[in-house]
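One chain follows as structure tokens, the form predicted alone.
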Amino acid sequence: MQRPSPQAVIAASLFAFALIAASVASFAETPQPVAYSHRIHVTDNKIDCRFCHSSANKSASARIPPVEKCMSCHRVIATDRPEIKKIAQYWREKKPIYWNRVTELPDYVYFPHMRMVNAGVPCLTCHPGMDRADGAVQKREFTMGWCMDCHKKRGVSIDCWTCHI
């Protein structure tokens, strides 16, 4: 077997580095109007994801909680912290917080949160590490192959119409 030339090794290394850099860049933290920490809420204070994302077991979307939901706790908890003061300001002004979307799926995919949540699929299956994230980051690319593998592993339908409408 012929050994690759040093130039070929360097070119392959640069290509691999570019792929890794591109994949890391695609999972960069999405800036938000208020610095929200899933770690503080989920890991440190043991709050279930569904407390804030209360639609997850009722609709296709888990939905972002309204300011009222945040203030249901933060009228009395950590009121002196700068990010909580920002939320309180939205509350006083009766304005919604326009969070930037973090998780994206192709338009032709129908992902019903309620089916997953009600089937007992843990949120961290699709959102790994979110419980420890100080910012909002999509850590996984939702490919058809990844979804199919999970469906097969769980023994649930792999019919096309299950996820594609």
Second form
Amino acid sequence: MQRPSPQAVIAASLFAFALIAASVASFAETPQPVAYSHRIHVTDNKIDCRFCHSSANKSASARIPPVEKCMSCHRVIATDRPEIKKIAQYWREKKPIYWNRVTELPDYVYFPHMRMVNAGVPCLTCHPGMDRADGAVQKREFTMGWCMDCHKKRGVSIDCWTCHI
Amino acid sequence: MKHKWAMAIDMDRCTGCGACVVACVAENNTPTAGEEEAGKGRLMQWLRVSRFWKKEGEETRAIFVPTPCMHCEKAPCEIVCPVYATYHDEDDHLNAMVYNRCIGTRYCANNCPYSVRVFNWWPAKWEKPLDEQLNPDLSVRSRGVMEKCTYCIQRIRRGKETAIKEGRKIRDGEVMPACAQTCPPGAIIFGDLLDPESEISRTVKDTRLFKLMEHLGTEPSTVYLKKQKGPGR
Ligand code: SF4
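Output block for the form predicted together with its partner chain, input the form predicted alone:
Shown next: the complete complex, the earlier chain at its head.
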């Protein structure tokens, strides 16, 4: 068998590298209208996730806090920082902040946050590293096998209809 | 917590108005097939109101039979599915349909004696701003899959979740499919047969009760109450 030419080897490895780079890049932080840092809030100031994502234990979606919630603290805290000024601007103009979505499940998956949170699954199980991220980043791929593993370990339903309605 | 959801349709009360059909379409993100497709028998409705004419002396009367999925205990549609996309849900005693498992053989539709399964022939489009009316609790099915009435499983799920969170049992009447909720004369009764106190448990003891095509032995969960004879009926 003929050995592959060095060019082909280089091209193949470049291609592989590009693939890996692309898959790593998909875990990169999504740019947001306001540079929000989870690290400062969660790790440095020990604010519970559910203080801002206040519906996580009540409804299917964890919810993103309204500008009002940001302002409830930032009317007095760090008011001179440029990013906080941006939020204040939204607040004055009575406009919502259009955050870019980072974590999204396909339409055919029925995922109620409340069931997981009330069952005592820590937020970081599905959102690892979020507490240390400067921004919002999704490091875990939500594959069905991964969900099933967890369900099996906890001995909860793995009936198809539990998640696919 | 186990349930056995069942539905009773009182034909004495049904006026054939079709509100249940509209409610079902709105609740379950069912696409509209249109006249031409419907003419080819591709009507996309999980619930239809079948109409029969009955001659009584001088007069001819219409009899309306709303027909959703019967959620048969011994479902003919389940045994023929090659990929286990439709199966019996042990927790709720429902005939489950997992859309993203379905490969579209349509064998289930052929085997269903009640013809209540519908197939997605085309990718449905909800043009702006119609996409705003889609129900977020339910998936929007793609082309090539089978679908059917699920007794509004998303509402059952919601009811169960609320009950679990509040640490209690589901109350009678708490979970209600869109058709039952919207029926103006209240002809559709829905509930849990395992709850002996529920309205449906009382209804199934009615002497007017009958099942569609009972001789087939499908043991449907959707039952009917016969139209009574008498003045003004
Ligand atoms: S009515 Fe038809 S679709 Fe529904 S469970 Fe029975 S056989 Fe299946």
